[in-house]
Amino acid sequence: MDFRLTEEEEAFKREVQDFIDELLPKDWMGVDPDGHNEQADEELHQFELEVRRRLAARGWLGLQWPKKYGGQEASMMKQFILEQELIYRGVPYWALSAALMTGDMILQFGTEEQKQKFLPPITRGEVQWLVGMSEPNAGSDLANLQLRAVEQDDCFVLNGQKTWQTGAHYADWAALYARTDPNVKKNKGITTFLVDLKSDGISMRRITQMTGHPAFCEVFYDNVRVPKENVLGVVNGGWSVALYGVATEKSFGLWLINSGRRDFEMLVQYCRETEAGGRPLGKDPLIRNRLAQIAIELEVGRNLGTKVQWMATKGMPIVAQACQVKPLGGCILQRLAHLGTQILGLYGQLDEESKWARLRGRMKYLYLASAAMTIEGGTNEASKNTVATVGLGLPRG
């Protein structure tokens, strides 16, 4: 593949960037790594409002889906330069880039009807969308699901519970995933619907993390009642879609890379600019080569990423490498944030209030936070377990 962008997209790329300039605070270091703490902070929240707002404005929500759904049928490179440059300078993303999956999804498999009435709202950015997958008993393993869907005259009930769903407490819809047929392979009797969130039987109670954000959900199903025409591709289909979603959700071991840049060029910074026994930490030969390594780490995945993408561009499966670039995301950002803390020594600790923080405390969240890096999405093991079946042909068990 050739890494170069072509001119025009040369020209988009700047253009994305003086938005970007323009969006965000002087003082602005962006949202956490894993993105989570804008669903967590209500004035995070309301500033993703307005991100949202003007993105739509520009045109620039969906960017290539069909203009009949409020796209501009743009290149999938120029969403994906969109995407990177908003997530490494740490624009508020997350709860865009699941509405986003999920209109991929409804694209993909959905209906005229669907098409019609869930994709111009996600352009014009009025609606949250999540993707309810995991439950207490199933998370990698998806096909274990129980939330049960049974059929009845013009609906389905569901029952069931889903966990951590993020920004639940904010979304307004969710494409789920529920057991329609409990008698028959587990990959083969699971369909996928699209919920709305305000429906009558549908409880929520937030769940705060070891980093302090209350970001993810759990959320209860009594008898729900689900429109039939709100069921996405078909009855006892829905392993086909978990699965074209699932490749787009390993894309955040990029995410996690380019947002990880960003903390590490801060930390640079920081070794530049702070002394220790007279001279910049920087100039440590231990602290340059440890920081060596993870900017090597920090491009290898971001190339390898970029090579998934373009991948996409044409067409190809991107299953098994996707889930190569999710753990070796998760990873980086784990040994990113033990050498942060180091070098910050006791600095690395302290929380952003505190007068003593040394980068607004992003250390110690990044180190608190990365611990569910490798397991959040689908486990390492998981994306190994691909790789090797999906990727190498390799047999199971």
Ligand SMILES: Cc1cc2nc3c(=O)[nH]c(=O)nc-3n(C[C@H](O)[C@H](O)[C@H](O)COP(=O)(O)OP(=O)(O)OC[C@H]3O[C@@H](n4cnc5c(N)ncnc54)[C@H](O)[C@@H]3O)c2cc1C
Given for the second form:
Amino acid sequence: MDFRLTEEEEAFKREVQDFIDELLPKDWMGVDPDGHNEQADEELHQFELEVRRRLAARGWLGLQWPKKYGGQEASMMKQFILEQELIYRGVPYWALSAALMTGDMILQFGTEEQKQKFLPPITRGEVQWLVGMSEPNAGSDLANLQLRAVEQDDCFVLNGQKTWQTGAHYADWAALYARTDPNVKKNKGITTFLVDLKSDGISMRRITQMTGHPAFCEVFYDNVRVPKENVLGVVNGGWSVALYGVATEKSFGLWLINSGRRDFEMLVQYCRETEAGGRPLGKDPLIRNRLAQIAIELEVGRNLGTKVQWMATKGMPIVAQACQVKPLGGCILQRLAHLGTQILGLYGQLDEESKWARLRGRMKYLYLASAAMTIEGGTNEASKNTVATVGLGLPRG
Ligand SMILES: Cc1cc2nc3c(=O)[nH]c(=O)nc-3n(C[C@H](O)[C@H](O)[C@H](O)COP(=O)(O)OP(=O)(O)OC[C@H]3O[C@@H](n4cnc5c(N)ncnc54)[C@H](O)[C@@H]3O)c2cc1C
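Could you switch over to the form predicted in complex with this ligand, since the one displayed so far is the form predicted alone?
Complete assembly follows, chain above in first position.
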């Protein structure tokens, strides 16, 4: 196993870094670690649209995809390099990543017409997609989803509700999972639909997270007609599409780690520069010890994530390994947030707006935001169940 980049990959990495230097304002703190404030704050959303345009102009959206659909047929490693640099620097990337993940699914399961219709607009940065999986009674137990799709003439008619739909209020399209056959085993009667969110019968209600950001929505489908040509894969074959989507989402663990590295570096710098009781915080043995512990964990997580990427480039199965990185990433960021708020003391509880805030309220924000990181993209328990069954060969619980 050799994680070193080739000369060409190193050159690409530098090109991406230069691009980001030029793109970001000088005092850029970064979007929040899971990218959610980009979907809640109008100003950030506008910047996200600008980022999309600039990445598209470089030909960097759908880098790996075939040229005939707007891609560059670049290596998987180049895609990883691009993502890692964007996320580490806190460039808005959540909406793009959802669109690219959906594009990968369309490439895998779609018809030729669907590929021609849906992939080029993603590479041009023109459309936002949402992940339409969760419902009030279908989260970890996704197969329990109840949103109903009934065949009628040349359409399927959708009725029901989704929840926790990140960015739904900005999204154009949904990759949505619905029940098409209620009379078979739960995971056998599900179909995936590509749904135009401007269709009649769709309404939304925004949900505010405890960070104060209304980044996601409940979405209601009331007699929404979806043309049959928008079925992704085969009717009642949605479970395979869902498994593919869920497996891709597990790469979120490395996302968290790469983003956490930046916050960690800020905290270390703060400890270098800030004095308490007449000596730098960084000389306090307890603080040094706990910072070192986080450094170890981030390094372990990063190496594990890099191993998973390397395995992916070799075409090896990665589900069990990716499910190791996801819970690790969430837990490390929670521990980082706890440590950060403790080191900053009472200053660490202040919002960015306060003149007394340190690190522009970043640690307080991370503390609140990181609570979701062991839930979104599949809970830690769900990931560990996969490690136990797929990785260790243990029977299902
Ligand atoms: C910030 C954020 C963004 C999200 N964005 C989206 C999105 O864009 N699209 C989308 O579709 N969904 C989204 N989700 C939803 C997310 O996928 C679900 O929250 C997640 O899958 C968990 O489902 P649940 O909330 O229903 O919890 P539940 O599945 O009800 O779990 C509750 C608790 O029980 C535990 N549990 C459940 N089953 C088991 C089991 N078999 N073994 C052990 N423990 C178990 C869980 O680990 C958890 O601790 C988002 C969630 C968050 C927090």
